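One chain follows as structure tokens, the form predicted alone.
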Amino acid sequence: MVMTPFATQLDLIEGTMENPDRVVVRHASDMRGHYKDADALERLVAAGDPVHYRVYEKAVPEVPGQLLFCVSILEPGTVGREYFMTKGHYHSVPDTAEAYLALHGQGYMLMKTAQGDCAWEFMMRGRLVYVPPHWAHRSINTGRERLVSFCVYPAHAGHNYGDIEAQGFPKRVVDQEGRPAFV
């Protein structure tokens, strides 16, 4: 399939994308099972079910050779002592990578392998984080402003959220006396 080239406008601070083809919005209620303090999460849900993050995408054919790109906005906040985070995922096609360019805010990219390896990289404006094939990944906002990231990955990579929902991550990022701690 031969595509016609296209362009879209991004607001690099706000994280908005002009005319996205798909918008994913995750509220506190969508994050059940991802935070350790389930009671604190339920209090957030009862208090208005705030948005934790949004992802804006342009559609391209989900086949090898195509690149999908998106903008992710992760709100600041905590559930108990744990910082707001994305659900996290492996790619359905495990040997595909992803790159995240932080545009605004600060936080971490938490990563893990099925074999138990765990790593994290600091995210701040202008810092690019490369997630190699076979690594699950999740963004965590440890700042007081939105963490805005631009992401690029092979369009056929897909998302596998089920393994993370079943196994979680070996580390959690919590507020410990005003600083992020990995526990």
Ligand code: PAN
Contents of the next structure:
Amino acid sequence: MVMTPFATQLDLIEGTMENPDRVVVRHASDMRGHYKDADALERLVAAGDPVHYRVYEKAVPEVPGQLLFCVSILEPGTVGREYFMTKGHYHSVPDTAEAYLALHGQGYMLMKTAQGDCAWEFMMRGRLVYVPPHWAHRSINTGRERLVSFCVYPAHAGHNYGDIEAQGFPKRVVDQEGRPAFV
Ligand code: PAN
Ligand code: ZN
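Show the form predicted in complex with ligand PAN, please, the one above being the form predicted alone.
The complete assembly is shown below, putting the previous chain first.
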């Protein structure tokens, strides 16, 4: 049986999707273990546990040949000196890539491989970051506005968060006198 074509409407500045099938909302409390300054994160949780980021997706069958796509909105801010970021993950099927088109705001895509390579790419409106297969990826909002991006990847890729929770990334991105620094 063939699948029926569909369309959806995105707001490229707000980062919202009309009639999403799934909205993932991650609060500060969902980010425990990811920031260096755990006390600063707990203060943020106690002060109202604000939303860190939201991801809007349409559901498609998660099998080879299909594409998953999403828009995500990462709020601006810092935990201690570290900029707000996503959890980050490898794909469970490691040989699957992902393309990220930045739509609004400024930040970085931080990437690493299990072999110890680390890379980052700047994100601003119109920049497309290609995350090759085997690279874990995390987006980081280093600007003062929301970082909005659109991503697309093979629908069977899956998400492996455990390895990042266990090992983190080789670099942290911190505010040094108002500018991002990789430490
Ligand atoms: C994105 C991410 C999204 C949220 O859709 O899932 O930006 O980041 P985390 O999943 O790391 O919390 C993606 O990379 N999908 O594969
Ligand atoms: Zn991904």
